[in-house]
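As structure tokens, one chain now follows by itself in the form predicted alone.
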Amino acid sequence: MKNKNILFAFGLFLGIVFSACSASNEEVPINIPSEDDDVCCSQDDENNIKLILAGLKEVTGLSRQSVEGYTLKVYARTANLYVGYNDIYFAVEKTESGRHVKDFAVTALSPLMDMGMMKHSTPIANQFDQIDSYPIYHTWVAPLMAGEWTLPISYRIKDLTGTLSGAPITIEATPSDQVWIKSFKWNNQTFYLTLAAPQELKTGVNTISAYVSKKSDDATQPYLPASEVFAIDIYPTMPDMGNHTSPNNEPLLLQADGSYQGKLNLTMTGLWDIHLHVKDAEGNTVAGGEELSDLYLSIVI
């Protein structure tokens, strides 16, 4: 009889335990997280984006600006921007997860230098190109001088729109006193010729690109690519080597994408001056001249 009572009590205990567990399972359902539609849905996409950005640097003072749960990141080939041509790349992350947002766009870039008595902008691309269908956008900016600048960035992230100004950043002088941007005047207008990607030039024949921008009537507004059409002859010389030149150079001519492209032959390493002869569509001289003109860019390879 005693054994029967013990078995009965043990069975009652088990019944209470299973009943409690069953009740607990009903009160706490299992939640399976739904997919986040904000971000890239494929891990392969994330890996490819990170691979692209791994070859770039976050721009000091300009990257990692936050807005309503998102972080805008700004990248370039180096952590600092220089006088003259700079490639700039934009990506947006979900701040909480660090994953990249697929539905965003950069709509404007408005660089400004405040010199106290005077404020001015600088040449920009005025377009933002997507990189290989990934949510990374590219443009370029060409600050006219070293010093403190602001670079407000207008954006759209899903349904959010606005402008992030960030803190002022310091534009550095070009390495080794190189000259990657030069101005000239024509018809009472100021134009700027910017050599693209000057740090990528190598010995031998290079296909080079440049942009011609026109100063805005309101100097505080970005200087956009000029609508005027030019042809630009180039005469490279080495000032440290008796100004010897090189053969097989081709003029910079306007392309469908708005850039000017030509051929530049750099026969050896060192300092090169690229003298410019700018002509209008009829072949009339606009600025500079043949051979050792006073309008020139300087690069070091």
The other form holds:
Amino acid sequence: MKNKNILFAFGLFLGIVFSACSASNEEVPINIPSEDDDVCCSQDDENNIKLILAGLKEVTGLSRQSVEGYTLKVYARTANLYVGYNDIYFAVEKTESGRHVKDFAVTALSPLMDMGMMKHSTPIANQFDQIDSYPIYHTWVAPLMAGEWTLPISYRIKDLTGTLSGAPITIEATPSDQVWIKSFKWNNQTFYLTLAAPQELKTGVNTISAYVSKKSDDATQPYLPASEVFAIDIYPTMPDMGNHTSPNNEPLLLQADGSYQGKLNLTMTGLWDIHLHVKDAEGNTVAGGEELSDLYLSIVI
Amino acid sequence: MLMISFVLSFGLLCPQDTITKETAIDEVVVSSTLGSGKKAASKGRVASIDEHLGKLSKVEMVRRGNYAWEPVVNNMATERVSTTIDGMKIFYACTDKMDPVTSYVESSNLQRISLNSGLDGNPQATGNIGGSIDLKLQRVGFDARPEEYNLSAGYESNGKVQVYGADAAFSSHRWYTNFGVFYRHADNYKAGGNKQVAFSQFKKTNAFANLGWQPADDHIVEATVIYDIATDIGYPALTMDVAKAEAVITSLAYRREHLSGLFHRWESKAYYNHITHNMDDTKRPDVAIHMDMPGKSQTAGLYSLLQGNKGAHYFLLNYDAYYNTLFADMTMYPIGGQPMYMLTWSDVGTLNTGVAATDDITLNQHHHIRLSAKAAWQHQRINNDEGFQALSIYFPGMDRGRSRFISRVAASYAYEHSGWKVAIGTGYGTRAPSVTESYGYFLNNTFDQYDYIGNPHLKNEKAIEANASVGFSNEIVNIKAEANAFFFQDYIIGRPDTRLSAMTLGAAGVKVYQNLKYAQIVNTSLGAEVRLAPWLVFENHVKYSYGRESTQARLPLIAPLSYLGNLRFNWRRLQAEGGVRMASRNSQCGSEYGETPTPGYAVWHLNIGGQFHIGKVITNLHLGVENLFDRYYSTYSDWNHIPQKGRNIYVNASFTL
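Can you swap the form predicted alone for the form predicted in complex with its partner chain?
First the chain shown before, then all remaining chains and molecules of the complex.
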């Protein structure tokens, strides 16, 4: 009997860790509330969702917005959002039970900064991706500057739709004066280059991804990825080391998923300026220039 | 007690076997340096290791300051020279070669320094194309004087050098021990014309202990511990100094003596040594960016050596293995900026194991043959991921580790008859690239102002050596003409890669180590000693060397034409010497490699030494003047032409009870 218990406990452990083993054994001592089955997930899914979210932080001021018995939670890598690229994640809980709701979607995110004289939005992703088919949605937002922003979130929870405006939240400046987002003008339009990943750059060869977004004609509308195709040469230098540079970098080129990918080689830690040379599909200079162009991002590793 | 003595044991020229050699050393021990006919530094016991090394005729010293000079053998530096301490491998811990391993021992630790020229290395040596240096530790041994005490002290006027040492030895049939402490201190020295050389100070303390135990006759257990710490060391030729250089050297050996059969002696030793080295730029003015640059070297190893003889043969068989790790990193702190960090030696592990054999064949009293060979396998691996990722930027797809096979063979023949001695020898050997040459990362070389990057794809360097000498000696004259030549294939040296961007502020560019198609180094020397009177010897040495590589450029740091002349007086227990060292301007220097010519010079010296018995105390006194006319000069091997010491008056004494 004792052995059986141990085996059972081991099986339960596996079940928690690997959702695939959904051995719904009647001996399971945990009581699953059955009345929520259509709203919430299975216990295994619930555990996995929690596991995913455990690596993230709820965003201060955005998370825990309530709507008719549900709580919309917003997560990111840290509790604050920063200027430049931020991954953000959405999940909905049934307020009473704290269990996650399966049938929901985020339909729009409309960041806005009200500067009194003018209002403007900022680059965001043009889609919301579901994480591993769990009811968690991912998108990104890249605030242009630090300060007070509103981030209204449009949602659908089962048959319920609406927009949660939320209170204004504070976007923090990028630590160590880094610059992960930079604008350039072309054909009287403004574009933004956002360095997206990896968030933790390291010494060595980094495969990087970035987005090029176009400012909307109505500046209060979110800036979506540009339909124009560019090729962007990168030239990383260390301003503190007499602009020491690295060899074998590869330009940022447009990928099928709408991101740009390239190779960034960092020979040591410290402050790096990534000088940009943006070219159009024909190779004509759009912005910046060769080597030490004045269009550059700044990163610290 | 024992005087430090130096024996040049060129395999081909000294056909006697090791036992005979050691007997010869024993004689030196009793008779002290005076009139022993062996080389010894004129400062006697308190001379630094560097001064002792400089007495070896095939050795030149590269000086980056007043401390830790780098021995160069046959015009080849550390990469092509093996340095061992009693057969133990030890590797320096500074990426800028500020700490050649000879800087981690002290004269009082040593009985002698033996140098094998060229590819005929000592059994533990690997990569010794230029030669191998073995520092023989001083062990008092069993059945020596039951107790002995030594005190020594020295003072030098230039730089207010102070040297103090004390050691003691106890010996019985079953046990022996000797131990001691040595301390040196120097302020900035003055070059000729009373010009102070800033950042040329140093301080060094060395302590050592040897223990021997003979539980049964001819079963011997020996242990050694050396602790060496140098602090506040200035390097006027470099942009940085050293805050601390520290070494712990330990060994435990088991030896059998007087075995019957083919082999009469068997020695096995296990050892471990550890070096930490911290550079320091905090005392320098105008430092653009403050940097921390620590380095660490750890080596564990063992060897097992069999010695035997049969008929005309005297042979050695040796197995050895060692594992070394080298770690060095650099953190730079720009004012108000983000610190920058890189690994310069990425925790590179080297496992090396090999077998060596030598055979000295004495055909008869006229003919002698010596054969030696070694084969070794080596595996080297970058243990640190960050460092590996960084170097991969420059060598995409490189492997993290690499195995190599290295070997050497050498053969020589000597003929002796009625005062004449003729010897010829040849050898072939390969060496694996050093850690710096394979995996070094942005090591700035202040000699040519380039940043150096290692190259993991280097091939082994190969060399063929040929040497010959003719000598004649009788009671009046001792003349010897000697030459050796090294023909390299895949010679390893840094070459500029203009596509790469320098890291160090003000650097001229980046060099990457490459295999050059070929290179050659030729060394010639002529020595003549004439005994003008029973008490007077006139000694002359002329040396000339030449080095060129496959692009027809001259190799850097090749000694120019030089002359050493000495008049030596012997009178009872006094010996005096006066002489001159001269070198020509090295206008044919390695300008392609950043070397600029050094003007010629002539520098005079005088010294006198003597041994006196005061009651039971044996006293050795030395008094001398170096650079008598206070000339301002530098030699070709003074890094960035830092000047040598101006006039220096020294006096030292040692007392033995």
